[in-house]
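Below sits a lone chain in structure tokens, taken as the form predicted alone.
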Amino acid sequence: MKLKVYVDRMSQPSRAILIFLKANGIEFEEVKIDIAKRQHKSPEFKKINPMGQVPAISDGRFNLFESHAILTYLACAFPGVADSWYPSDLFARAKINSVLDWHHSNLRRGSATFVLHTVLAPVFGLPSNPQAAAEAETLLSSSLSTIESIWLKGNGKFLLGGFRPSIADLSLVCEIMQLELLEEKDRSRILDPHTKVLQWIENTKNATRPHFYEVHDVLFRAKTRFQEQRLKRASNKTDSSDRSKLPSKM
């Protein structure tokens, strides 16, 4: 049976696993789960991943969820997949373990967390929370310090000082990829700092073209979509602020 693979291109680690297995040429089947319809809570879907979160993947009959648990499995499973990506070196896979290990309770959490209180709250009419953003800005910038000071400071492309992205880059680069959604003044005062993490990006980039970007249009798409949404919301207070200047008839 082929391959199954349930995401959400909006979703970090489904946008992960999809380039993964079309950068290694690895037949699949996407079934697309609509986060925003809350496909991913669906009795049907939770059969297949009884946590309610994309992505998962269906393999024959057997079943599998959290991202890095797939990319492992894929990595190992599937013939002709670059040893670069799971090294079969021991010493080499237990530390791109470490990294994968770390991202959940770090980069992700802040990244995830920042985006949420800045961008989608007010997109899907969610109270903001202006401290618990402030506090994800923190935890997001101190992860990508951590990045460039431990796993970038080599003479490498990639973490750990590869010459090949392993799952460990491709995971770690495209939950970055979800500050594309902030305003740019946001995304800049986070990631221009980090010169060694921008670079660490385009390799990513370029070492998974063209389906890197095929894989993010929809996030590009969105970004433009959620660009036009704050200039409607900002051009509505000012046309509302004006009106309330006008003097009164009565």
Contents of the next structure:
Protein chains: 2
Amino acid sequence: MKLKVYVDRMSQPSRAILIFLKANGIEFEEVKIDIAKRQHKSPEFKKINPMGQVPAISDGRFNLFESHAILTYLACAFPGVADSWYPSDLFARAKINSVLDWHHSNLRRGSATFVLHTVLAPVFGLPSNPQAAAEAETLLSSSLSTIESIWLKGNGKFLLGGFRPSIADLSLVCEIMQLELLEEKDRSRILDPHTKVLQWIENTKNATRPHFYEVHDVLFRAKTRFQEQRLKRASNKTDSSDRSKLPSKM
Amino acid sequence: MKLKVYVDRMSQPSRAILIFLKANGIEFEEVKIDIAKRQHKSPEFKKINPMGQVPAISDGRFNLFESHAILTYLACAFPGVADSWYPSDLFARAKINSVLDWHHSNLRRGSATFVLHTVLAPVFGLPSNPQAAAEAETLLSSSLSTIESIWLKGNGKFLLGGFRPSIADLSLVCEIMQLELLEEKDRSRILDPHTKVLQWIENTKNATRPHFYEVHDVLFRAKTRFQEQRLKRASNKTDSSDRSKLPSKM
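Hand over the structure of the form predicted together with another copy of the chain; the form predicted alone is what we had up.
Below, the chain from earlier opens the complete complex, with every other chain and molecule after it.
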């Protein structure tokens, strides 16, 4: 049975997996699980991933979730994947695993929490927490500094001094791409100090084009939509603030 | 050069690595990095792990940090490690990777944050955050339910239906053992509803004895010390509350 890949392209780990599959010419069927429609929590999808999260994969007998586990499985299971994506050399592989493990509690946690409490909460009518956003920004910024000073030092184009991207580059860059959804002032404040990170993102885009752009298209469209919604909310706020200037009836 | 293992036995991932090494008869030198003395932030140790965290390993040329990356490396690099610890079968290995990845943002995050804001903050004179503790307890309890309903279903003694422990059992059980530091009422409220989890902890202890007990000895001693400190703080509070009942001079 053909590999089925359950994703929502609005999810950053979903995008990493799609780009990996396309860049390596692996045949698969993309099954959209629409997070906005809460399809990831449906009983049908929970048979594939009991955690109710995308991405997940299935070949009919074997189901798997967690994006890093999926990427390492795909890199090992499918012939023709260049060794540089997930080297068979034990030392090189261990270093990539180390970056991937670090990612969970640092870059991912900082980035996803910051985007949630600044952009997504207002869009989905959820309560946002400014203190959580501030703490997340601190973690996000320190994670970007760590990437720059530890894994991007030297002359390599990719993490750990590599000259070809690995699954760690793909996972981390896709996470950072989620910052496209932020207001421009926030995105600039956080990303602009990290010139090596910016260059690395470009390197990863170039190494995986045209798939990188194609898979991220939905994100760029969402960015435009969110900007319009922000302007609308700001304009409604101004109107209501004008109304609040009317003399009180009290 | 002999394998050096930089650990503080008060850290749960440090303990997982020590138990793995001892259970598999791997020769190593244990180098204590005392977190309470902030030795993990020293310039010397940062040459081994620039993140300034334990555990880390080094053989003089190759340094590695992040406990899951270390466990997978040790399981693959050292001869004589039973295959069940980290199976070479791609499907079985992928499932273990999936549990390990899930762990970062769920059980570990819930448990470590709860212990920080209930036990460690008062001991180290740090500010504790009751809201963060409450959120962490929710995540911790739902993580324990997930382990029980998804990975401990069936007749196996270990995660994923296994009859021998894997590195995932060791990592997750060592995390849960950190709850020994809690007040008994908190520990019971959180753990007691999960009878399968309690049995699985016992199975993991038994499968790795005497090393499990020996490596956790420092935790049990800390538990006693923390209980005494709690009693002392409570007694001081009562004294100061008695004083506050004295007639004011104002």
